[in-house]
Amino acid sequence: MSEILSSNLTYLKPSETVAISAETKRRQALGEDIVDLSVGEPDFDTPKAAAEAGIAAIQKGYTRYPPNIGIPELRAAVARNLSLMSGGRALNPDQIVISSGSKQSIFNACFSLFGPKDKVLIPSPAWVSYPQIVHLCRAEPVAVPGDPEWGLKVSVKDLERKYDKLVKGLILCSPCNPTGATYTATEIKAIAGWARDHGVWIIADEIYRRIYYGNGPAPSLLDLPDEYLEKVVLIYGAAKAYAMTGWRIGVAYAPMPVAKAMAALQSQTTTGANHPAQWAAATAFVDEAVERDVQKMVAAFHLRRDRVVERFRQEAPGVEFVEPTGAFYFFFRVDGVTPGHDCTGTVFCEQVMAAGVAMVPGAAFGDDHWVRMSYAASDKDLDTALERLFGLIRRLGARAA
């Protein structure tokens, strides 16, 4: 069958995270007792004020084609939201493009900037869609392995080792999916300076910026002086911190020529994002009641993070993990849970699924020594999943070498 398909799809494969989530739902529908910790989706409802704004938009008849680039009200709300997070920095709403989810925003940016013979650096482990999107642009994704001693983040030295004259881009995610690690302001500035000096575009995926366990939002490229931002496309959206995954509202803030190119591309593909959802997101980004809801959700994620970390230290002291400082993922190494150190993430996830918990093997993110667990789940489900998980780790650890 593959011979009839376009060469555009040579490297394309389905999203592993989507596939695991679908398999989990299939098993649950058959009556299997499985706690799903595979999907990166908040377990909270969309804040009431945002949901009501979406309903009101439908009732007001905002159901026709929206402006391709996004309704002015939403673009202004995004500019205000990002400005408040970055010390009042002035942002031009005309440089903002609204898309059907941040994944489309990333695709639009990559497709507008990269093409054949270009290379794009991707710190690894990385979200499953980054290399796939780069391949779809007929460019080459280049994995840059992160340092386990540094939360699997990359340094300028790591980037420099992979650099050559064909490198045109860098996709930087912080807080990071799948590890939950966050780049500090100093680290971001160093990487931005390296990219500026080499003429490399940065696509900064900051969809998890609000879900941060330090003070305020996570450090951002937008915290830097203008001289660092001439070749930066910032990705944002309503999905994660605002519990609006299904509303499908993504954001890109880009230099004007790139924003225009992305808008032109979008005009020939999706012609803009869902119209009522844009009104819901416009409220979400500026409403004070929604902001209080976001703070409560982040506080709940923080408590869950603390509980997961504490229990791993107490009940699985030999298991290596990245201590998350943002997002809602826990990334732990599984090859050491067996006496022979022969367990892979893929095998471990098959076994933990049989024990009643769905997780994602590190192979999906570029390293099958690891497993990703999402703690965006209710406290009850999380506790049940942890009991099953530690039971499996104990059984594997006791296995005869």
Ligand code: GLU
Given for the second form:
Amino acid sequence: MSEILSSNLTYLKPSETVAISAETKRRQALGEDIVDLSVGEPDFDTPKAAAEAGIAAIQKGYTRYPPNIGIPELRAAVARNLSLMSGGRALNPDQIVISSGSKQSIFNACFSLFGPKDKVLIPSPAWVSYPQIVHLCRAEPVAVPGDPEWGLKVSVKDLERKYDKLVKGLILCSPCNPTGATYTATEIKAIAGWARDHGVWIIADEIYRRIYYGNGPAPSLLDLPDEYLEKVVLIYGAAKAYAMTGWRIGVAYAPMPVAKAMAALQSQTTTGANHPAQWAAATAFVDEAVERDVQKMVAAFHLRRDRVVERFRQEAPGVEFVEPTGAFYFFFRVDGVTPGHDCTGTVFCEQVMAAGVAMVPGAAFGDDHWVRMSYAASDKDLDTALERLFGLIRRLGARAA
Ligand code: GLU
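Any chance you could show the form predicted together with this ligand after that form predicted on its own?
Everything in the complex follows now, all chains and molecules, and the chain you saw is the first one.
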């Protein structure tokens, strides 16, 4: 293969989250009884008003090329949505670029900013695609290990330890995929101040901002004064909180020269995001009935989070985990489930798959002591999965003892 393919792909591996979910669907189609807690995808339907806006857009003939940067209605809706979450801060819609999912928004941002010899700091564990995207830019991803005592988050000290003059960027995900940990307003300010003082760009992945178990939306870079935002690209989108994963609508809010570069880049690649889906998202971001649906979905994720945490405490008391404050992931440590014989996340996930539950090994996120479980699944599926999971943990513990 290496003789055929270009050196652009030297480091490329397929996304593990996407691969595990595809494999699970394949097995389910063959009749296997597997609960899928692998991919981060809400089990809810897209809110009705948003779906209907997409259908109406098709019927009205919005089926031709969209404006490359995104329809003005959607960019205005995003500006309003983000502004409402951030104390009324004014956002210039011209700095908002709509792409085919926030993964493409992150790619566009990284490809526009980073290149050969640049280093990009990535707090670890990290979502599978960040290091891959940085490699595709021919830049170097540098993992910054998070502190296990602190929800696997990083501090300014951790960043400083990995910093050198080649560092041009930092990808910060909060609420975090895969851990569910959320940086506080104070922590965000400290990191943003550190980045500003070092001239480091922040790609702030806030796709899970609405799915937060504190008050209101999670703390954001957008809560900071302008002086902190000169080198920030904020990533947002419709997929997670609005249950619109398949519509593929991602959002970036970037300083004007970067927004222009990102738009030019996608004018040469995708010619903009799916046109009817943009109309659906334009409704999603501002419609009051959709907002009520979002609040209900977040409340349901909150209850599931509480149940998972509670049941782990009761039924797997020795298992360490990050207590999630946002997103819909539960990240737990598996090297201790076989006392005296370390178990890896990869081995654990093979065994839990055999027991009928799909999860993602920590190796996919940079640390195979852990396993990620998505609790964006129905209560019934979640209960079945937890029974199978705790059964396996008990068996592994008994076998090792
Ligand atoms: N972001 C989700 C996850 O981590 C969706 C799949 C993907 O694109 O990675 O599961």
